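Listed next as C-alpha cells is one chain, alone, in the form predicted on its own.
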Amino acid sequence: MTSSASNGPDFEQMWSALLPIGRSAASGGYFRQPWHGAEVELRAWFVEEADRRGLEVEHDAFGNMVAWWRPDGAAGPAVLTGSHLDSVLDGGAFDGPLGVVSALAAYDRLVESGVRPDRPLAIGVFAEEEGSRFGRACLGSRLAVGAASWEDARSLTDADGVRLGDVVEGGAPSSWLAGVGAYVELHVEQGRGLVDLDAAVGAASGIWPHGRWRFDFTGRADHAGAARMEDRADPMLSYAMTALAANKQARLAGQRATFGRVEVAPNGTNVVPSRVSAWLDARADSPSGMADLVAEIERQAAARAERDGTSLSVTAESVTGAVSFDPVLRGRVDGLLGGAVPVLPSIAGHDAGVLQEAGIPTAMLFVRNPTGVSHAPAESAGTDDCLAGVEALATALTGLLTGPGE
C-alpha cells in the first residue's frame, strides 16, 4: 500500500471541513446534539463526502446512515466501519467524527491502491451515541439492532419536551445490518493508555460493564430564610452526601461513579427545594464489581435520605454487561497490522459494543490522545497519529474484504 502521507491531504481536507460545525467560541467545545442544526449540517456533509465518491447512502428508521461500496464482483457479507457525529455537551472534536473520516480516507486508500474486494465494504453513521440529546447512549445502534424498543424508546422526550417519535420515523430493528459480517471500529483514545505504551494505535479487547442510574430526592419545599435548619427536608442534601459518597465508594474499590447531571425542582435561589434528580454514571472491570459499586452507593443514599426526612426511588435507565470483542476478527485484524499494536481495554461505551453483544463479530482501533481527556474540549490526537490510524484502518480493511471470509 502506498505511504500514510499520500492520504493526508485527503484527511486533513475533510478534519478541516468538520473543524468550525458545532464549535462554541466561548469554551472551543462541541455542541452537536442528534437532529440539531450542528449535527444536521454534518449528516449533510457525510452525504456529499459519499456522493463524491459514487457510495450509495442508505438511511434507516431511526437516523443511522451507511453508505455502500459494492463494486463487481462484492458479494457475502459486507464489512462495516465508521462510528458517530454527533457529540456530548460542549464536548471534544475527536470522539465520533475521526471515526467517520478515518473509514472515508481508508476507503480513498482502498481505491487509490487498487484494491479489488471480495466483499462490500459499509461506511456507517450511528446516530444519538453520546445520548446527550435523549438520554439514552448509543441509541441508534440498540435501536437498529433490536437491543431498545421502539414502542419504549419513542416516547423519551429531550429537554425541550420534543418526543424521539416526532424527530424519527422509527419501526422494526434495521434490515441492512443483516448483511454485515464483521465491523471495525476507530476512535480516540478516551484515556492515557497509549500514551503510557508510547504508541500511535491500539486496540480494543473488550469495553467494562457501564450503565446509568437516576437517583430521585424527594423532600419538602419552604423558603430559604424562614425555615430553620432544623425542620428542613432537603433532598439537595441528600444527594450531595450521595455524590461525596459514591466518589468515595468508587475510588476504595478502583472503579469509576459520576453525577454528572441534576435537575432540581423549583429551581429557586431562595427556595427549599422539593426535588433533586441526579444521574449516576457507573463503570466497573466486572458486573459483580459494577452491581457491588451501585448497590453501595444506593444504600448510603438510602440511610442519608432517612435521616434528612427525605425519599429516594432509584431507576436504571441503560445498563451494559461487559463487552469482549470477538477473538478471531481481533486476532485476523492484530495479524494484518504485524501484531503491532498494543491491546488495551475500553472503560467507555461505544456502538461496537452494541453489534457485538447483537451477534456481529466486531474489533476496535484506538488513536491516541496525548492529552488524555475526552467529553471535554481538551479531547485531541496528532495529525501524525490520526494518519497512523487510518493507515491501520485501511490495511485491516483491506485484509477482511480480500481475504477468506468470516
Given for the second form:
There are 2 protein chains.
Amino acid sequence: MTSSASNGPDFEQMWSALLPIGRSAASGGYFRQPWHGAEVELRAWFVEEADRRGLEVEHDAFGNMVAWWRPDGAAGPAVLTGSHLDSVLDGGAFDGPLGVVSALAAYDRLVESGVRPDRPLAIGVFAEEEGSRFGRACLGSRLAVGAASWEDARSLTDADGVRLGDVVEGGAPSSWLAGVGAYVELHVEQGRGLVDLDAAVGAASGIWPHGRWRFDFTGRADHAGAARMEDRADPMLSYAMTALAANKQARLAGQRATFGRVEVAPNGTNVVPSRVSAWLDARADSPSGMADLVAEIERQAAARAERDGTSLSVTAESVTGAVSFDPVLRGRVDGLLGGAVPVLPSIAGHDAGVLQEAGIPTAMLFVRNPTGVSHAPAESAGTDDCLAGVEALATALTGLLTGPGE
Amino acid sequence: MTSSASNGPDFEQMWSALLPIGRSAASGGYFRQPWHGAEVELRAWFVEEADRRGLEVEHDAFGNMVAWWRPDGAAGPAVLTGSHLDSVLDGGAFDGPLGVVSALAAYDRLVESGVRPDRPLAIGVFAEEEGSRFGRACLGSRLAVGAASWEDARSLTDADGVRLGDVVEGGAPSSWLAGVGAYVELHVEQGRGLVDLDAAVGAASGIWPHGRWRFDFTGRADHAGAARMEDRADPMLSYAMTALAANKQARLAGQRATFGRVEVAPNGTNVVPSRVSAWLDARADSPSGMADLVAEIERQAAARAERDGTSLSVTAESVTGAVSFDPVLRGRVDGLLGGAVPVLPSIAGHDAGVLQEAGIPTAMLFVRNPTGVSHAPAESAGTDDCLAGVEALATALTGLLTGPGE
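Requested next: the structure of the form predicted together with another copy of the chain (the form predicted on its own having been shown above).
Now the full complex is given, and it begins with the chain already shown.
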C-alpha cells in the first residue's frame, strides 16, 4: 500500500518461524530459558526482524531489547508495545512470543496503512519474564525500572551455579524507559475468561497481587531402612503436609496457592532427606487476602515442622501488590476499539504490571485461549483470534501514536 | 613377624588415606557414585593396596573387583570377604569402605601371624551397592550371581542419561563366584542396636525384606495463577498425601516406609506440575508385612489420585525377600569369636544378602555406630571399635581358612 512498507514476513510466517525453536519433541512444550540456547536464537530472530524493518535496536544492561520506530515528525514520549520471548520450563508457544510477533505484525499494518505517527513507537522484549532461570519473575523489567536492585540481583544463580552478573552487564535502571509514555502489551489469555465470554480479544483491568515464597524444611538425613520411624526428623513429611494445606487454604479462600517446584537433598531412594526446599506461588484478589493466605500456610507448615522435629525457614522471593492499569489509557484503548472489548482481571503477573507500578500508563490486550491452559504445552490460540489480536493492537497503536497525546 | 608380611599401611593409615576422597566440604558427607570421580579413585586405591600385597586383582564384566590370596597349599573353595566403595549421595564414610579396609587389615594380620591357609582368600569390592547412580541397589552383586539380568540392566540410565552398558562391559554371570565357598562381610551398623547392647561388634541374623517402588503421578501442567484450583489436575497433591500415608502406615505397622527421592516436571515455581515421580523405600520384618504395607500405601495413593484427577502408575524397581544368613556358617563364626558376639537383624540390604540368596553361605559382622545414623554425614564408628572389628574378622577368617572346611 505504501512504498515505505518493509514487507517483512507476515504474522503467520513469523509464527511458523518461531514454532520449532526450543520445542521439546517429547512433550511438545517449550524450553526457552533466558540467555540460553533457544532464547538466544529467538533474540537473534527479533534483531533480524527489526533490522529487516529498519528499526534501530537498543540493548540495555539487563538483557532487555527495544526496537525503535522514529520516523520524521515523531517526537515526545514513545508508545511501547511488545512482551517477552522466554518461557517457563516445558511451557506453551504463546505466552510472551505472541505479544512480540503481534507487535511486529501491528507495526507492519501501520506502515502498510500509511500511518504517520506523531510520536515514536518502541517494540520491547523483556528478559527473564518467567523467572525460569534465576527464579525472579519479571526480572528484566524490574531491573529496568529500578523496582529490583542490581546489587541484590547480580548474585542470583541459576541451577548450574551461573550468576546473573556473569550473564548480563547490569548497572543503573535503564534510561530508555524514560522516553516511554505508554505501554500496551498483548498476551495470550491464561484462563478461560474469553472462552466463556465468546470473545476473541479482551482487555485487562489489572493484575492480582501475587508472590513467591521459598520454604526450606531442614531435618536430619538418615538410612531409610535402619532408622526407626520414631527416631527420624524427616522434612519430606513437613513439606507434604504443607503442600496439602496450601491447596486446601486456597480453595477455602477462593484464591490460588501452588507448590510446583521442589528440591530434595540428597534425593536418594534409601535416604531420609536432610532438606526439602519448595516454592509457594500464591495469588489473591486483594493484598490482604494474599497476606492472610500465606500466613495461614506458613502457620500450618511451622506447626507440622515442630511435630516432625524439623525446622522451617520461609523467604519471600518476590511479592507484587495489586496492579490497576491506568484508567485513562484503558479508556482510550477501549474507545479506539469501539467499546466492544470485554474487560477481565489478570491473575498472572506481567511486565505490564511492573511498568504500570513504575508510573508508566499501561494497558493489556488478551487473545482467547481455547484450552484455558497456560505454562504448559496445551496452551493455545487460534490463528483467527491471533489475527484479531494483531488488528486490535494495530488499531490501538494507531490511535495512541497519532493526534493529541494523553 | 614373618618375612612374607607385606607391611602395607595399617588400618588407620588406610582409613586416613580414604577420608578426603569424595568428601563434600559443605556437608562433610560423601559423594562416591560408581564409575565416577571419587569412586574411580577409590578403585585405583584398592588395586594399589592389592598390588602392594602381591594379591592378584580380577575385574569382572560388571565392575566388581576381587583380590586373590592363593598361597601354596591353598586349594578348594575360597573364603570371600570385603564390601563396597560407593556411597549414597551425601553419605557417610563407613558404609562400604569399612568392610574393604577391614578386609585388607585382616589379611595383614593373617600374614603377620603366619597363618597358612588351606583355601584361598578373596577380598571383594562390589559395584553400585547403593544404587545411587543407576537406581538399583546391590546391582554389581546381583549381576554377578545372575539375580539380575544383563539384558534388562544394560539400558538403565543415570541422571545424565549415561547407560550402564556404556560404563561396563556386561555379559554372563561372573565365573569367579563359582570359586567362592563362603562370604563374610563386615559393615558399620546402621542403627543403634550395638549401642544399646554395649558391644563393639555384632553378627547379623539376616536381612529384612525390602524394596523400591517408583510412583509416577501424572496430572496436567497449568498456570499456577490463572488456573482455578478446582480446574486443576495437580499430581503434587496426590504425591504429598501418599508421602504422609506411607509414614503413617509404617508407624502403625512397626515397619519402615520412606519417600526420599522426588522428581517434579517441569519443576517451575509458577507451573502446576505435569508429573511427580517419587520412590518408595519399604522394609518390614516379614515378606507379608512388606506386601501389606506397600499395598496399603498404593491403595491410598490411587484413591487420592482419583480424587485429584491424576493418574498413578507404580513400578516395583527392586524387591528383595527376607534373607536368613547360613546357620552353619553363622554358628562357626560365633564359635570362632568365642560365642560372645550379639546377634541382630539387618534392616538395610547388603551384597551379603544377594550372595546368600544365590547359595553362597554368608555371614555378616557389624561394628558399633555411636550415632545410629547411616547414609548421612553423621554416620560414625570409633577407632577402637573399628580395630575390634578387624580383630574379629581376622579371627573368623583364620578359622574359616584353616583346618577342615564346612
